[in-house]
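The chain below stands alone, shown as structure tokens; this is the form predicted on its own.
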Amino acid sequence: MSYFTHLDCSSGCGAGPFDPRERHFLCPSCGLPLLARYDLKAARAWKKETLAGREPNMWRYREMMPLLPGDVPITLGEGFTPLLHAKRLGGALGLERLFIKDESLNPTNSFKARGQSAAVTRAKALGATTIALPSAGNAGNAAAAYSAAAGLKCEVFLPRDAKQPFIDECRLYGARVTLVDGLITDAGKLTAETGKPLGWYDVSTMKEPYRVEGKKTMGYELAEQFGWTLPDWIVYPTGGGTGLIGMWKAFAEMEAIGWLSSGQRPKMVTVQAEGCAPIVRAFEQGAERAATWENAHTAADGLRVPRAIGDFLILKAIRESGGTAVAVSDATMVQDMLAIGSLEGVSAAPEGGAALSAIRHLVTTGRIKPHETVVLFNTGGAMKYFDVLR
């Protein structure tokens, strides 16, 4: 069973609640994201001991996932990825407890599998026949794979300069790829213009309520893998920010159902590229929303997001946690891809390299202390990015 009850607006504008048996995307009142809500009082009856023996994927937390009676998860085994104690890398940085949460071992080689598993599950339950989205690459690959598993058509809109492996993998799973001049924001506009009249189910980042529910399972996993405690720091490469938003939501849910004590939450760190750092700039300026970043450019395709619709939720999580936001150079993140690989044997995309670069900065400036527990999120593998190593 699931304690899933309704949707409401993330902005607190007062709209809703909304019935999850119907299709909903952005809030009809303020145009901001909707979030899935659960009967947290009733969920206190759910005990973490029930997880013993469950399948090692993200649906082990099904009680706090967006499932209604009769729904069947569309799963390829996503989730429950390794949490590796990076002793050699930590030793080089002077950190006793550095861990890598290695999301590259998900289906389609990235953390995007989590969000698309949840989104496609709900889309199929709601009668969708065609999934559509803009993507920088990995989200499109995941959407294509889960659409194939669900027996749905998939339309992926990619920037024309997307790396060829991303284009090829979408096609491998039977998706139709449209290449768009410009950035992911331009691809998003064309997705909406093309798909809305045709009734396509748009799973754009934070424009539907369920991708964040898949991503939040990273928070549940960290708590379980750390024995129901949490680290001092989570360092997270942030484009659209769904994963960071989701984990912050997960920590709140676990506190509400009695699985975590209040005051345990980690400091959340957003990492962006110097060539596209709208969240970092907004954080430094004390702003609640992030202005669009002009002329966005970076080797990390997942970080080339000039404007995130959930920016206010990202900034809120950073500030509430006492965390920070850091921008790093492309050259540094590529060097740190190699450091993660050569010291720990982990295949890291540039986004994972960026997270290590941010940790180096925070250690050097004394923000992160040698004894503190730090989790580096490697959100995807290096295989689709080998060109940047040349």
Ligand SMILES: Cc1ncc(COP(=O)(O)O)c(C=O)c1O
Contents of the next structure:
Amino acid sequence: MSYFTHLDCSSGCGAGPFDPRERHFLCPSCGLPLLARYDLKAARAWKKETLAGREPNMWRYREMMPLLPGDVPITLGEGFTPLLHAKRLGGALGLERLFIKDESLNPTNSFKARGQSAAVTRAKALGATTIALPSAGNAGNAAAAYSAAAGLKCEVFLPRDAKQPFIDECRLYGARVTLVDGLITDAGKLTAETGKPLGWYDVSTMKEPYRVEGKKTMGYELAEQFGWTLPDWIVYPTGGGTGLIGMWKAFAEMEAIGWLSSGQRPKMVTVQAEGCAPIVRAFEQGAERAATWENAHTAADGLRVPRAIGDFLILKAIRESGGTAVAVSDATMVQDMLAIGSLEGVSAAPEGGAALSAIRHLVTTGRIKPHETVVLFNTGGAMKYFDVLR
Ligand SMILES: Cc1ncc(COP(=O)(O)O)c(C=O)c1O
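Pass me the form predicted together with the ligand as well; I've looked at the form predicted on its own already.
Let's see the whole complex now, leading with the same chain.
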């Protein structure tokens, strides 16, 4: 049973409530993302103790997931990934309590599994027959896998220069791949233009409200794995920002239902690449929205997102948390993939390497203190990116 009740607009424009038994994408009034809402008062009856003995996947938090009576989650075992105490890497950086949240162990090798498990579950419940999305690679792989598991068709639009393993893996799960000249934003336009007349269910980042619900389980898990406390810092590679927005939402929900006390929240750090850092630039300028980044380029495909529709939510979370935003070079992030691999035995995508580069910077500049608890989000594995190492 879930306490899911309705959707409303994240911008505060006042639109809604919207009925989750119907398909909803962006807010019809202001065009910004909708978010899922729960009966938080009633959810105070839900006790942490009920988690004992549940399956170690993200649906263990089903009371706070977007499920309506009769819905069955489409699951491949995503979530409840290891939280590793990275003692050797921490030692090298002078940090006693550095942890790696290793999202590479999810189905299809990245944290995108969480978002797609939730989104495809809702899409199926809403009668969709074809899932469509633009992707840098990992989200497309996850969408293809969950669509296959749900018995739905999947259309993935990738930039033409996407790495071959991403293209191959979409096809492995029976998805159709369209290669698009340009970046993920161009792929997004083509997905919408092609899919709208055909009734495809578009699961673009933050344009549908449920991927963020899957990603928010990273916040529930961190709290559970840290014994219902939270770390001082969360360092998170950010493209569209679903995970960061989701975790911030999870912390608010856990406070509202009495699982965490207020004042415990971590400082949130957005990490981007020097060649595509719209959120970092907006943070430094004190802006509420992030202008499009021209000529975006980086080896971290997932960070090559020149414009994020949830930019204001990312910036709000960083600021409310007292966190920061850091841009790192491609050379450093690739070196740091190797550091994570060789010191901890963990397979890190360049995005994970970028998170380490940001931590290194924040330790060197004295912002992160040696005794503080720091979580590095390794959002995906190295396997599909070996070309950057070669
Ligand atoms: C490995 C990896 N890390 C981080 C990101 C950025 O994720 P988001 O767009 O949710 O911020 C992506 C997106 O493709 C990714 O594949």
